[in-house]
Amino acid sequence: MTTTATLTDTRTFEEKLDLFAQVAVNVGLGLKPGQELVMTAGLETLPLARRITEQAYKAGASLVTTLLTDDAMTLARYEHASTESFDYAAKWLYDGMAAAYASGAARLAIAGGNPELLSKQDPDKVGRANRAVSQAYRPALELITRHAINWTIVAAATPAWAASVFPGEAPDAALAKLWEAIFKASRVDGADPVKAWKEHDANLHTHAARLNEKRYSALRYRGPGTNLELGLADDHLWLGGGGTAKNGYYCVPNIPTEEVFSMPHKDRADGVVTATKPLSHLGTMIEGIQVRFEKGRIVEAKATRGQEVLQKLIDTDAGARHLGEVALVPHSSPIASSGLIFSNTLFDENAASHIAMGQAYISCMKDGDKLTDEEQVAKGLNQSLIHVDWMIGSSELDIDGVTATGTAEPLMRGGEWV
């Protein structure tokens, strides 16, 4: 059978990488002339980081500052540093990042780390290091969760990540396949990526608007290993796609994104929920997660792999045992349809409906930024040092929207919008 060559086939890798950088800067960040950019990236993601830097300056950035990490240096700490040192984080660095955001800098992160990097390390050290970083990063995180600045996260293929997604493939082939999967999921493989993103963004806003019209008081989940009633915060808002930050700049925080999301009430979750995909968190893999909620709090948590890491995670602080986000994603999303397990939350959370333990996004509460902390909490906002998404959606998951009068209406069936 004869087939017509696609546009993707005619573009070189370098051309697609450059288009991806343009999408990251102009669609994801919405970077404005004169604005600073703070970017974090791993050493192995440098090809994309360099292209993004170039596109940022073309867009008028006044300064691009990139903070690099290295897997070998990270492992050196776990192998040689004293146990006590894992309670320490570079607060001066995170204070500097918070100061940059407060002064108007945009934030871009390039994901793509080895999902198994710390899997063989002491879970106690991993947990202590995570807690120390979470505490030090809190001032910067608050500016992000309040949507005070324009920010986005994109991904770059790396050899270790590619080997995890395509086990058994030759390294070069695995890396090439992962890049193609990233380009496709990020809508870089079409004739006009920017136009494609505008259309997709509008579609996500339509779903969010319908949910905001319904004003459900709760969501009811039914599926294999899942029987959960999840109350929504008072004056919650559903969001999807991009939004205008408090600085007036429009951005799409995740590239790719397929979700509409809102704020659960921190004290209104009851029942059992089971993960449908593994969670890669800070270089460790957690699989087979199942938790039981009572009055919004995780009272029992199990995992078939990474149990100690999961326990350390939910013990970070009081808010870590409560939910800060609920997101709906159709099972037919392009990422789910790829059939790949990315072992990367940026992708896997956009392949399945999910929930997040920890800090809520204040932008998901009507006029939330005008309320005091006490008023926010009274309406159901959860506060925590962490925000960790994990996936619960599948082709077997049914979700009902529950009205204020207690009537249940079909919202998703078999993982798809009704």
Given for the second form:
2 protein chains.
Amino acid sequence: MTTTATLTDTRTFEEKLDLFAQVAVNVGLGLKPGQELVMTAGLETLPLARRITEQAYKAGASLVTTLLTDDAMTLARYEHASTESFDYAAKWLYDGMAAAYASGAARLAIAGGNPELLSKQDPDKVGRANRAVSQAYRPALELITRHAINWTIVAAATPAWAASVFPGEAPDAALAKLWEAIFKASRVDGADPVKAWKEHDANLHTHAARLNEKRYSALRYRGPGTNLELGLADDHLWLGGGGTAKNGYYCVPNIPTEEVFSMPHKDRADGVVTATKPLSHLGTMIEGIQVRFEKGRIVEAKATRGQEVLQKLIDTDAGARHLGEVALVPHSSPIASSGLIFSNTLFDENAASHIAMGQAYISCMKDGDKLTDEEQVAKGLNQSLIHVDWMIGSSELDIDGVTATGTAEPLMRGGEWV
Amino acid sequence: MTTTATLTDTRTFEEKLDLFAQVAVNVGLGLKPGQELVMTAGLETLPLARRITEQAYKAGASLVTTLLTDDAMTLARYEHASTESFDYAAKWLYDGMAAAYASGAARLAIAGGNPELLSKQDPDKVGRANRAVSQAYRPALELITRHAINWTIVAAATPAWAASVFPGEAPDAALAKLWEAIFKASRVDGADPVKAWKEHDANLHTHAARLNEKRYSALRYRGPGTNLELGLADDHLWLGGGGTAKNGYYCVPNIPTEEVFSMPHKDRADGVVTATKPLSHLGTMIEGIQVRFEKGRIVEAKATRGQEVLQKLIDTDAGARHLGEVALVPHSSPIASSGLIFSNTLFDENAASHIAMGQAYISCMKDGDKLTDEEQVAKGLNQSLIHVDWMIGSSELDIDGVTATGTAEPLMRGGEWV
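Beyond the form predicted alone, can we have the form predicted in complex with a further copy of the same chain?
Zooming out: every chain and molecule, the one shown earlier first.
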């Protein structure tokens, strides 16, 4: 449509950033007047964090508190602090965040950090720090995974991230290109971004509804290096797009989002699966992941790069070796069709079907929050301090849905919905 | 000493910043290995905050958590949020800080913000926000005022602050001059800053010990616009320089510090006192303060500029109209002899004798922490949500000490110790 194209082309970067902040606050977060907002952001995402702050106050926020983090300070710890000290996390701060959520605050995270920040650091320190933070943040994270509050994650381009996505470009050009890719993937390049999000959200709900009608007991994956039967949790629910949090506010928790997702049964995965994209975890790139499952448990894990970090990750706790999420994304999603490897889970997981090791989302189990912990686990819910997505989809992946009676129905062929 | 001068002159800015960070961590804070550090800093003080982070880890910090604040985000609230929302503060964050202190964390604040940041904002909003933050921060502040933990405040030069101190200079030159003034006032310009601090600290302890021997019941101030008799609290203690916190760690809570200070009796001030320097409070400059006390209470308050903010301040609560601190500083202190008006309490209070409205420091009462609240108040301790210092010293101020039997003894003449 000409009008759209004209509008898009004539918008300045500042105007796009402002529209993006509006989408983050009004679509992603669904912030309500009088609501408090807790934001986390790296220093290099400050321009977007400031715009979001402004839009949040315009939307009626009572207070926006932004916890800014600085890569240089993080690296100073790795350079100078003792290994043992990495078992220590700021529990007082994470408990504070949990208290904020419990008292009604919304939560926005800006992603976009340097995907290689910690790649040269001692994996033992990285693992200890991650475990300590995961434990300290658990009470707060539970309020997120239970969807007690409205929350969202958006991304901002940063020089280091841009360099990893566009390695051949000059720094300024790479940064500008990454911003354009983020705006496009986040659907802020059209005439009416908020309307575009409403339509897209409705589509995702339609896909999820169809899968929920089918009530498959398992999914069967076939592709290069992948031959996996993945059982779904009893009373699993497929979700996609936005949803209403328990505080009554509708939010879209990931901007962008292209996935419909559900809960695997923690004890029902068998076979081999190979990652189709690299995973950036705690500042290290893990490439060429291949794992083998037996009765839901990872019994073998390999990576062509970052093997040690992968090993630490699945050794975090017992649940780290089991699955907590399964998600389907068509290979023709706007992010995949950009042809870019973002090396950032928020984007790459929306470019490809994926699975996640670790904690499951209770919202993916019908009436799950009315069950006891024991009942949830008996139906297949996985518990862990971690939740790490990794990409297994490609144009060569076929997926069947397996009904309760054992019939296989084609679901995706060559990475696309059948 | 030639060696000193040579060393000083040949140090680069980065070397001086590093020495300053060492003084902040090892003299100011007295950080101990394994101790956590909670730091607050404005974004424009980032270069110093990073150096301090590095020095803290070198000194064995288990974790440094820095709460960075951004002026643009603060101003966005004043521009877009409703007046009522200013009654709201991030209690979850301040409770978290109190929990950190209670669990053994040290506390460092970097001062140096824009002294005029909020001068154009609605004083009603400024007052509401201040009251809300004061209430929310009270549990944490009490751990500071009771000296439960080791803590310190240092300053960093920022462009806005530098412009207000050196209005005639180009921005870069002003910033460089302010940094030099901070380094000098903070005694990091000599050959061995840590040794210089030990000597200076011993001098302050000597002055305080002499005043404690005298046990004056009141001080009498005479100067231009000032005619005040200020009663001291029963069992008051004079303090100066560093002290050992209840966690057992020795710290120097203000860098720089030139004052010896004690606790006034909240109901025993009578007469008129005139400020000799402007007070920057919550981003507004208050100039030409003159107040009249009757039986310890401010019954009249005037200012030639910022009158409304002053009025809000003393209306915060009942204790805001009574005194919580009295401090003596010779007019020849290094900060005063710089001839600069820093418009920053950390510096200006160390350039001149001063008094503070609001909360008293319990450490300024002998065995005060063993008394009940009622007993403390009966001896003259003032309680309030605020503690705001303002400068009354000058080269024209004379101060007498009045003994229990009513004899007046000259203490300071023309702003100098007798």
